[in-house]
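Only one chain is included here, represented as structure tokens and corresponding to the form predicted on its own.
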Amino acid sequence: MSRKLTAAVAQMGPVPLADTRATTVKRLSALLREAASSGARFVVFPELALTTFFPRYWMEEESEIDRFFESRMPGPQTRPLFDLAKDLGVGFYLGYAERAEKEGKVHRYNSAILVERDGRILGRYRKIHLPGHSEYLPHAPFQHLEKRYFEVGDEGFKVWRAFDAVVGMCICNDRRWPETFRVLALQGAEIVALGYNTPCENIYHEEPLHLRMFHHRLSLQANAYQNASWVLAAAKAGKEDGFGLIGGSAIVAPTGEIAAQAQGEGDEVIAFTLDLELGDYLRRTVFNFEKHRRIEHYRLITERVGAREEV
């Protein structure tokens, strides 16, 4: 039996600093009736889709920090975009900074959720492989705060039963990292949904803007090829503030093949009907992992971090 799902990614432009989260629930809500009309049961937002990209700032005060963060999801402010989805029979994944509090102690994430189409959260992912840098750097053009502001994620990768699929989620960086998508396949993912905000510069060395275009397909593509997955990727786009970021959001198919990409930075929406049983296909075939993986030959993957010269 045929399974197909039409699916729906949603770019961002800019999220300026001052606006409000109302304001930028609306653009989110206005991407999610656009992607429905199209025929979308499920869209993805970018990573931190609720305001502008802040680890780009230098912030020692708690209150100034906390303001960019949720400590409920759902809360009064972002309640009308799920209230949206049961309407419209649409599910979503969202990323958004989330503030939780564990046996007294705050704990802050990168994270994103999975929402079904009645308005319900399946799951949750915080953000593994945390980019930049903690302490401030005097003469770099722009900072990049994450390790600053959050705590590498506590819950793993996991997949989740939805839209009538296996899907997994993750966020920016862990893209480029080929072990999220090979832990999300070996669970049976066949969706990857992926939210990102990349700058345009690289502030560590100098870096063309192409050749940061190229990394980012070349990662979606390898990674959905060599798993058998399709992957949704929502980007945030364009200059916020000054600031640039690279945009490309894009759908891949299992085959490595671009099946949708955004053509501009603005907010806009790319739908395509995702056609499932061609991962099916694959992950009988050439990614048979049962039959063809040797993991006895893998053991340095998980018990060493950095390389070394055995010789």
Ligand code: CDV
The other form holds:
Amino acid sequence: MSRKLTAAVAQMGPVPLADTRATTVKRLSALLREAASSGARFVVFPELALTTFFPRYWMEEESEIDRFFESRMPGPQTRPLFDLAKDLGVGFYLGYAERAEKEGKVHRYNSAILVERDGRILGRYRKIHLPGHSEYLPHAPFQHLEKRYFEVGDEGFKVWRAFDAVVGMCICNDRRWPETFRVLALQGAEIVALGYNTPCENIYHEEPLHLRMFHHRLSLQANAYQNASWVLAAAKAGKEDGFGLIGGSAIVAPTGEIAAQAQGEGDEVIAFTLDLELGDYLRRTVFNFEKHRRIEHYRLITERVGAREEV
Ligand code: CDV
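For comparison with the form predicted on its own, produce the structure of the form predicted in complex with the ligand.
So here's everything in the complex, that chain up top.
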């Protein structure tokens, strides 16, 4: 008998800067209910789902920055989502800005949590591939200050047993790096949950919009296939206070095919019943890691960061 899981991706339309957490948590709760009514037992929400995509704004005051961060999870304002998940028996992935204190020092991460159907937090992931810059770019159409507001995640790429499957997490820019998915697949990931906010514009170069979407799908589809995993990708979409986000939320099968995708740029749930054994034939044949990987030739991947010409 094959193992099946009905899962959903909950895309969000814009979250305006002025919106309160209470308003946004209500929207997330409505999406969770809709997903549950489609039979989903696991729902993936976007990166930084509780606020606007604030790294586009230059801020100097700690207090100004801190209002986008959660110092407790769940906290008083996010608790209703956890309670609802428990009532509905639906687990979720949620991206948020995390403020942590360790030995009297403040750390900030772009994080995601994995919550089981009983409302328990099973695991946390802190984003590793932070894009953008830390200094103010006067000529850019907007800022992308992830390197200013967040530290690089310090907990690695991990997997958890949840929803009768092996689940890994990553966030947005991580999807463009094959190392992300390979490290998860080497730990047996069958599902990779991913939230993202991809701006319509490349702040460094002119880039047509269709290429932004193409590279997004290419990354999901290639990594799903090469690692025989399901990928559940949830976007923030549409014009957030005038700044466009590409959307394009999707559920991608281990064959690399798109199983379901969002149609619009607003709040939208897409659900699909995942056959968790669909990737098994790939794991036994062309991507049988044990049999075919040649790690003696991969040394440079962990020893060298940038490319260097050697001829
Ligand atoms: N939030 C992100 O990580 N966004 C990046 C953009 C800057 C390219 C992404 O990979 O979509």
